[in-house]
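Only one chain is shown below, in structure tokens, and it's the form predicted on its own.
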Amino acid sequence: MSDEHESPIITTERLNKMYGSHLAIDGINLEIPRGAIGILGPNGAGKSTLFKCLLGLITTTSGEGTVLGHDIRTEGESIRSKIGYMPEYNALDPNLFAVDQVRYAGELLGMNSKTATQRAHEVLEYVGLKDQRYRKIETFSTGMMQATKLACALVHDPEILICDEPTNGLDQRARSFMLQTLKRTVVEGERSVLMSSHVMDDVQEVCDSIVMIHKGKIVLQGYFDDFAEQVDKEIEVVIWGGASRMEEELATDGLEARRLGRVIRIKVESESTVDKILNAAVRAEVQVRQMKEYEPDLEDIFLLVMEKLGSEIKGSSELMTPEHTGES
């Protein structure tokens, strides 16, 4: 593998912006991966704003850094010519097909109007949408017109594309075909992708590097599987009959537990605890299902991330703003 593809293609040094006296970014040092990576944050973590800087349409207050090699001090318009954003709001316009939608994207981005309108008609088929490039975008479902917009941020063959909550509004076939495509984009088309999104499980499936932010401040950055070592281990065990009484008796025995429903997992202690779990259902007389080890998730790692962080924050639908500002 070349130089080019072991180096990182995002990194800042000490980066910190500052709206008025609100410090949004507080001395973020980066080093991104190529590959899929999860950007995640509860809100107003500072996202958005760090996007904007590594973009450089605003301008940092102290620090340093680059994208692809260019200074986003200097060099914005650069990596802007190389960066696809799909935006988590629509931009789209209702009263256009989608191949002049995206053939206008392309134009935008300084491609003359013959190789828009041929790589138009190349990204719609792409992302699913051949057989409806001539329809106007107002006729279209929510996940038509995200693939519209996956479809304007990849017209121009970026190295690296943004998708700012991807799956937003989609129902189960077409969540799934976005994410297909979006891993696609990374193994077959060797591109990057960050992706910003509240689903947890959208990220994992497409991402297996993550960045977190937390009030401005990088707080996990890495590999997903090295993040899941790190989480307790669990028993998972579906009980049938009085999960109210087993869940009494693991706590009777000193076990730590957290119920979802029949499902109980058991934090393991020690070899003791599966023996320890068998005892508790015999005297809480209720039938043992199902008794598996749990493999933790990333909800799992980041709930314990914010649980370390002192954060009141219960579960990953807190974790974005639905409306992007300044400040986020």
Ligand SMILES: Nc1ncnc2c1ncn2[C@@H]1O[C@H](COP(=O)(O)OP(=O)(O)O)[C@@H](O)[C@H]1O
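Given the structure is predicted, the values throughout are model-derived calculations rather than measurements. Residue numbers count along the first chain shown, from 1. Rigid core here is just the name for the largest C-alpha set that superposes within 1.5 Å across the two forms. Compared with the form predicted together with the ligand:
- Residue displacement note: G189 has its CA displaced by under 2 Å between the two forms (rigid core superposed).
- Core-superposed comparison between the two forms: the C-alpha position of D131 differs by less than 2 Å.
- In a rigid-core overlay of the protein, E236 has its C-alpha displaced by at least 2 Å between the two forms.
Please give the corresponding structure for the form predicted together with the ligand, as opposed to the form predicted on its own shown earlier.
No partner chains or extra molecules come along with it, only the chain itself.
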């Protein structure tokens, strides 16, 4: 493998962006590898501002950054020619046919008319709008408009796709299709995707890692797999009979358990934990109806990671709550 594949595609160092006296991006340091990464944070966290800085669309206040080796302060045009950008807000012309809108996006990126037209057809099919190519955008649903925006972002076959809240306003079906298409772009297309969302589930469906931002600062960063490893494994048993006797017996054996009705989750300490649980059940004279390894969900993981970080933020739901911004 060449070095180029190993080096990060996006870096920032002490990146700051102020709007007037309001610090929207506060000292962000990033090293983003190839693949799919989610930028997660509540409204006002600074996600869109970060993207615009990376694309060289707005000037940074201080700090530096690169995208595919290009300086975000001076080489915005080169960056935008290599990156597909799906902005948060609607940038489509309602009077255009979808195919013309996408072709036009390609021409703006410097493609000749013939290539842009050919690509417009290809990418519209890719985003599921083959049959709607010759319809005016004003007749489109939100899902179809988001798909058209994605087609515009993909028209020049960019190495990196930056999607700002791609699932915003979509119903369940459109959302699921959008996420699948992004995932396919990463897995089959071998492109990198940087997507923002204020919904954990969306990011988890597409990305292997996340950066969580809150009030312009990174509060958590890493791979989902690593988060999972930081969480204690548990075995979940469903029992029939005296659950409190079972709890006592587990405690006698020094096992850590938490009970939710007939379900008890026991922390795995060693390979003998399963045997200990079964022995405790015999002593407690209860029936074990079901026994399985408990898979913590993302919310559990974040709670625990946050606790371990000693953060004052207690859970992702708190992170996901919009902030009153503007004050210091």
